[in-house]
Amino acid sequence: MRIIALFNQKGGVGKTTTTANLGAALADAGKRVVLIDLDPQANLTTHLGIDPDADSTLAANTYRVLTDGIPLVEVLQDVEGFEGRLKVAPAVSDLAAAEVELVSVVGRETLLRKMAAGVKADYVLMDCPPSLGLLSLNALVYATEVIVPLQAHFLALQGMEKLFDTVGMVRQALNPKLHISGILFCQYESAAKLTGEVTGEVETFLAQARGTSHPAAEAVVFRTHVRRNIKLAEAPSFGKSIFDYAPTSAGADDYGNLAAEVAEMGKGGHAKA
């Protein structure tokens, strides 16, 4: 089972667009596939099509699990059109005052860990929020690899040396499983002099981190970069993937492909772009 977290700790970069997209590649693919929204906001739930404001989504959501100790298997809900492939733990805004909550308990990092311990995938993906609390950490401990989500601009190379500072603090002190597998470049504008330049500096560094005790040391930038695209904007507003919604547009194509190269990652296949 491979438990990915999707993290990057600034916001509009494709988190939830590509953990709700790949996941239905996935599924389509006839994998097994669990999506968990940690994110407050609940786009990921929405997106797939399930109202986190329905009484029925109240009752069973990532914030009972992580406050009340329900197992994570227990608030799974099929997500419609895949046949039981693919389920989500959806996230409800009440989520946003766990960290409070839970500063006093015990273990808080590993909570999610633990009531994950029932979970029967071949994925899970988690969707989490755009900071460096408790929620993602606690997906950072769960997981065993993280892909970062990169706009391909220069202020988004600024937060990418915390962001591995984090993932390797946590490896060192909680999960020493954990590692960053992929860099996957979305709402790519190949004709942007900057983008090139982006991508080149991200290369760059990650070839320098080959062969050292870097949590980076591993990762790849993926082939497939996802291009900007108006279909992906709109398909969560109607509660659909992207293959649902504009199943010939370029996003479709972009998180086919980009699915393709995951699972192909999993085999030892992946070669560098």
Ligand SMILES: Nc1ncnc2c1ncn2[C@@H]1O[C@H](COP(=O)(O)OP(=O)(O)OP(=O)(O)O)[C@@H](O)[C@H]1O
Given for the second form:
Amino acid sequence: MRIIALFNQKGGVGKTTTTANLGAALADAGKRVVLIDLDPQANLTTHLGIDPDADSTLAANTYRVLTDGIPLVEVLQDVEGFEGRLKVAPAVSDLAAAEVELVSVVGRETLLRKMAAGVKADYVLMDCPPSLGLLSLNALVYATEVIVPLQAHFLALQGMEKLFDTVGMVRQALNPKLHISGILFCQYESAAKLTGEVTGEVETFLAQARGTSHPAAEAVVFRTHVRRNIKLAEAPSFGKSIFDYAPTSAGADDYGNLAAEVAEMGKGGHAKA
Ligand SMILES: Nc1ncnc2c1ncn2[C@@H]1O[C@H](COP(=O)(O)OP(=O)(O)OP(=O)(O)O)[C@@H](O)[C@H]1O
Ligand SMILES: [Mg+2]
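Condition change, the form predicted alone to the form predicted together with the ligand:
All chains and molecules follow, beginning with the one already shown.
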């Protein structure tokens, strides 16, 4: 089972879009996929066509998993159209309070890992909030790997050091298996001059990290760049994945290719960049 946190404390980089559409693509390919919404914005939940304010969601969600000790398997909802292969643990806005409510709980960073013990799937994908707080820490403690969505624009690399430090700290203290497996460029515009510069900087950085104890020592830059595509921005308001909403769009192509690349990586077949 691969347990992947989509993590970048920077906002609006493509974490939720990637969680939803990579999850849908893997499920379409026949894999059993569990998605976990750890963001109080509940964007992932909405994107999958589930109302965060529906009674069933209010009764069973990731907030209750963390604060009431409900096993994660008990809050999973089927995403429509996937015949049980794609499930989500939804979020509600109350989740924002968990950071404060859990502040004095011993073992608060390991709650999700404990509560998710019964989860069985080929892939677990976690949508993190844009912060380095307790919710993201819980994702990193449960994860076996991290994928970092990144936008290739000015200041894109600002904050990366903090991100690497956080992953390194969790690995050292609580989760020795954790590593950054890939950097994914989202909202990619190949025509922009800056794009080439930023991708170059990331490649150089990763080349320097190889063979060291850096948490990104084994990370690749995904060959798939998710291009900026308006259909990807429209799909969430219809509660659909890109494959349902616009199956012939560039967005569907890109997330389909990404899923193949992620699956290949699991077999050890990914060519290092
Ligand atoms: N490739 C793309 N092309 C066009 N729009 C995109 C693309 N990827 C994401 N978007 C849009 O950009 C916005 C931010 O994306 P998304 O919500 O996935 O980022 P995020 O990292 O989850 O944000 P947050 O940090 O707020 O949770 C959304 O409106 C989304 O629909
Ligand atoms: Mg998000």
